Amino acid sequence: MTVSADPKELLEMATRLAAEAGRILVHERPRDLGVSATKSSPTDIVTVMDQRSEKLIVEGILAARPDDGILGEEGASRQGTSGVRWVIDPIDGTVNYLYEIPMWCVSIGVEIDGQTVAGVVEAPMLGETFTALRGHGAWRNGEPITVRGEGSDGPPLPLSGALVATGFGYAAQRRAVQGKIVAELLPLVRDIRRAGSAALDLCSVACGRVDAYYERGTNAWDIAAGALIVEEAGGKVGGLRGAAASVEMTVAAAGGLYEGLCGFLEGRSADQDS
């Protein structure tokens, strides 16, 4: 390996470009910003400015560090040599993007050896950067943060006091069953966030405004920055039947909440689409 791979300047190196693509995205951002393309429906939208994020931070890459694999939401892929590869969301929460909703951000993981060992989600009309590094913790602006619920000496939060996140699929079938799914866990739980960002939501259950979070159909690119940081700050991510966090489900939380929220979701079959 010709180039170093600590993790550190890793960390360092994917907070610098995650907060350059967000100062584009924010002051580059065309008056009439367009969708140029959609990608698995018609609600599943790419625009132009997610296109130069992803082009920003893999340049900024490879100028740093040639050797290193890449998997990108819009399409950059290379396997690399050097046994660390870059995984980047340009814009997680795009719809958010082109509507000017504020809960949208960059995200980046870095994982060494198929590890993930730093993320970053750059969440600039929130004023928010979550950051995080295997084995060190996790941190929203610098100050160290951790799950709700963890921690205490108390008995787990149950279902019935938690508030979750969840996001929704692109596909019409797939929607339809989340809605069903999501109809009958209201009424089981504190309420129901939906924010419209993978990364987000899970940066939310890690610094506690949110108590856990479910999603299916979320990609690595997705979760990758994110999963760390829950980790990091305390919480626990997976699938269901104790399944790694996977594009069939990725659920977040703290513990004993974790558990409940899991078996909930497995009794429904929330891994399938029928």
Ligand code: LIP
Second form
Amino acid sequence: MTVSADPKELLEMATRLAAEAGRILVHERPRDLGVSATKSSPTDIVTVMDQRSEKLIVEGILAARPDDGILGEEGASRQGTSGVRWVIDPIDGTVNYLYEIPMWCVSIGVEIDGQTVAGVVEAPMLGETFTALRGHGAWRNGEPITVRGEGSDGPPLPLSGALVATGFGYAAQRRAVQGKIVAELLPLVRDIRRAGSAALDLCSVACGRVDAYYERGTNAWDIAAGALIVEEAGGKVGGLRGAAASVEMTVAAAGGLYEGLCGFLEGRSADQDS
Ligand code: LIP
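Any chance you could show the form predicted in complex with the named molecule after that form predicted alone?
Let us now look at the entire complex, which starts with that chain.
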């Protein structure tokens, strides 16, 4: 039975598939799990479970919606004809998954005509399922979530009071530049957190677990669902100098703090590698 392109139904299907993938990632993880391949650098790893998760999700999509497009981190890529495209990170936080650190998730964003309309981030080890439906809100385990400070009519949070999440690339040269930038930011903010999963960092912004997030080098599959979850939780997501969020830079925070963090990052050309 083909699922209609109703965003609510697409979200239900994405949530079901993410949960199914989460279950095998937890219960069928080989005890001797190793690295089955590397990508952009020796530390940019893939495991057999990344591949199994993506395969399960893709097969579930195509069984219900054979005309949809797909973009997956581990190679799933097909042009669809329906206008619906699924953007999949089968394990976001792969290094955490390999090291049995709980901060990993399955992230699925669903686009209609290029705009993300539904997103799910499933974090089985945290017992958290983050979902969002464009124009209708964002939820954690079915309960509405908002960015920290959203709805208060007080002044925007200053950078000095912000708990800021970030991440680092896999290439040594980029990491050296990112290390210099975070070293300059550290004395200006409350503190820094590096969780190892962009999708979960974005969900942490959306539910107020951190105040802001930024990272250079995230891919579409890292942020597709999480960006919508932040926006529907009252936050702002974008790149620097008014650009959209992209591999160049992704910034997420509540309004006033967003501008302050972007100003700091623009002043240091944080969307460059030199
Ligand atoms: C991860 C991102 C994270 C980044 C890591 C890694 P992956 O994605 O979610 O933000 O800092 O280096 O790229 O590779 O685990 O899917």
